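One chain is shown next in structure tokens, namely the form predicted alone.
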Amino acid sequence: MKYYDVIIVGGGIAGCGLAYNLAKECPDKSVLLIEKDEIGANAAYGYRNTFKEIVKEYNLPYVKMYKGIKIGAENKILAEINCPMYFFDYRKACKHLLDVSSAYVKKECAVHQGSHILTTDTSKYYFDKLVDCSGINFFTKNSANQKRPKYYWKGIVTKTKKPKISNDYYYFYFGDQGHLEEIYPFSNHILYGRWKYVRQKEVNILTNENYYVVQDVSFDDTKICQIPCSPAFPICEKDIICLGDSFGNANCSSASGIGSILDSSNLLANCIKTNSNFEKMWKKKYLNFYLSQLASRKSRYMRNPLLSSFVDYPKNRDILPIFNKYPEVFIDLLKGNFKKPPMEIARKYPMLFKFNTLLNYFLFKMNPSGV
């Protein structure tokens, strides 16, 4: 049997920025990347979108560049936020990251991992660390019958024939029950994605929602898509590590795509070069900063009947407004930095919500594994 310092497995954004990271700090490494499919393979239609810093920071290419988001509500557009957003194809993506990686990679199903030995459907492979990157198919969690992530964005994609609409910027809809809509215009078509943030059970919630903007969409040719996005603990297990959405990596309230994953990667990387604990060191940066979002994301969107029939929620058609005035603000929840909402925004929210979300704070700070 072969023997690797890190075998990854799954050939997504966290397995290819995984090689890659690994490559710039510690490129006396061997590592092996395993997947069953094609390199990017599980993007529905192929794309994602992100920031300036990414693209320059991993010589990404892309597609087309937005100059910023219309976001409303209602049919109704509330806000306008100039910010460059860059489109990319997701496996021409994770194709260049693992081009210039280091890494070896392998066309096989992970089947079993043992103690420092993986199995595949076709050979066996001993390893110093495992890092697993298979997404929703959470082979480590699975095998280990570990805790899954609980909360989701579950969604469908389709391409369809473009409105008209300006392909300048593309547009973020939001319904007042959590649900989302976005639109990514090109000269002859739009990418359409209509999405909810729900619990891992809840799976039919896409059928019943009265949805605005794109009402004559054609859902013949769809992709069904779930991302999950709350942290499960463990990440870490001696020599098994959870990276990405193996273990709910992606940002609950962030629409930079890679980012959270491809920072986590960088940190996976220079954990592994000084021999550090990945868990500890991804809680102490990030932790706080996703229970936060994730208790605001429960009081507004999966309300206690009981406090609803008290509290009077802010629709987003008074809210939405006022990002015109900061920016700011938005940008730094696409990009997942958690800052304190102007008091313009905090005043919309009346106390007993605030209490709600605070109180749920607290209850996931005392048991993070149970998120």
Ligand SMILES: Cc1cc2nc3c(=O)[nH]c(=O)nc-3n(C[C@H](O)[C@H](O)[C@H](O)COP(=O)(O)OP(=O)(O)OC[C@H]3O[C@@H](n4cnc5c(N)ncnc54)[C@H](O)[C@@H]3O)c2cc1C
Contents of the next structure:
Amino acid sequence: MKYYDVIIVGGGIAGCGLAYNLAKECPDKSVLLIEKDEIGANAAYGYRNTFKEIVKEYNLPYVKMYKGIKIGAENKILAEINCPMYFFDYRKACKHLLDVSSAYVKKECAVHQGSHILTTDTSKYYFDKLVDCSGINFFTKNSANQKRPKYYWKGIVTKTKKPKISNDYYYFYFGDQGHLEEIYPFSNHILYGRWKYVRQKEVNILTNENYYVVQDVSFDDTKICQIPCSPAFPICEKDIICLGDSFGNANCSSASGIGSILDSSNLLANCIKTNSNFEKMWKKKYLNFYLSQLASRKSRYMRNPLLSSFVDYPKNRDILPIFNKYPEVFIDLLKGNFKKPPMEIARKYPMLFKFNTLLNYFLFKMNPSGV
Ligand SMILES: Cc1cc2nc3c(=O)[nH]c(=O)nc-3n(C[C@H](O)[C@H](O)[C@H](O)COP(=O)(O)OP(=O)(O)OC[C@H]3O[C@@H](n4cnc5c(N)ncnc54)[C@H](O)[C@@H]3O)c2cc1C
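Okay, that's the form predicted alone, but what's the structure of the form predicted in complex with this ligand?
Next comes the full complex, and the chain you just saw is listed first.
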């Protein structure tokens, strides 16, 4: 039976990003990546968007750069933000990261792990550390009957003919059923996505039943997707570690999932190098950030038009002029970074944000397994 220092299950952005970062941080470790399908298989039409920093840092091969974002509601554009957004091909990006790593790759399906042995559909391997990057398959959480993430972006993505809109911008609409719509124009087609932020119990995540109502979209050419966005602790148990969507990805903003996964893959590579506790380091670095994002979601109950804008449009129509006036607030919201609101907003809502963050922090402390 062959031995590897690190075995990675899953060849999405988490698995490939970790292989890349391990080659950079600890090139002496032997690494095996197991993928049951193709590298970057969970691509749903292939494209992902993200911000410049990540594209630059990882030299991701992008297919298109949009000049900015047009934000609207009720079919009207109400704000325009010039901030470059990069679109890249998910499969190519994953392959690119893996190519520059030194990991061995096997096309096998991981079926069981125990006593430092991973069993796949065709082989058995010894490992020192196993990293579960199996995304919403939740390989280790399912087999250990552990809690899965509570919050998800659930959506449909469809590819249709191109309407008459500019190719230069990415479109972001606030829908009237508490949902978001995105349009990614390409030269001959558009990708249209409709997303809703929900708790796991609101729908059965493993079937398409009870999906929220989608109007005017043909289901024939549509993919149904879910992105976990709340951490499901434990992230690590002894030498088994979850990374990426398999632990909840923990980012409830659009366009920054890939970024946060690559960041945490770098943190994990460093923890493996220095033999430090990944869960502890992850909490130190990301927990407050995640809680502040969660606070912005939960604050709808507090009737704060700014922080609740993602979920409570059209009740909170005041929000769009604020975005127009302060485009950077919108970008920060997308990145999930809402630490320094402009003075005008901070004066209007001085305590709310802090209070919610604190509240969530205590809720987390009382119930650490499911934020
Ligand atoms: C439609 C859609 C659009 C999105 N848009 C964006 C966006 O624009 N920007 C952004 O930043 N984020 C976006 N996200 C979120 C982001 O894409 C995901 O958070 C991210 O891709 C998750 O990466 P991952 O590596 O954890 O999981 P995945 O990419 O799902 O990879 C998991 C891999 O594990 C493999 N696997 C599973 N079980 C096993 C097993 N037992 N044995 C072997 N292999 C196994 C699977 O085949 C798969 O390849 C989007 C997500 C979706 C679904």
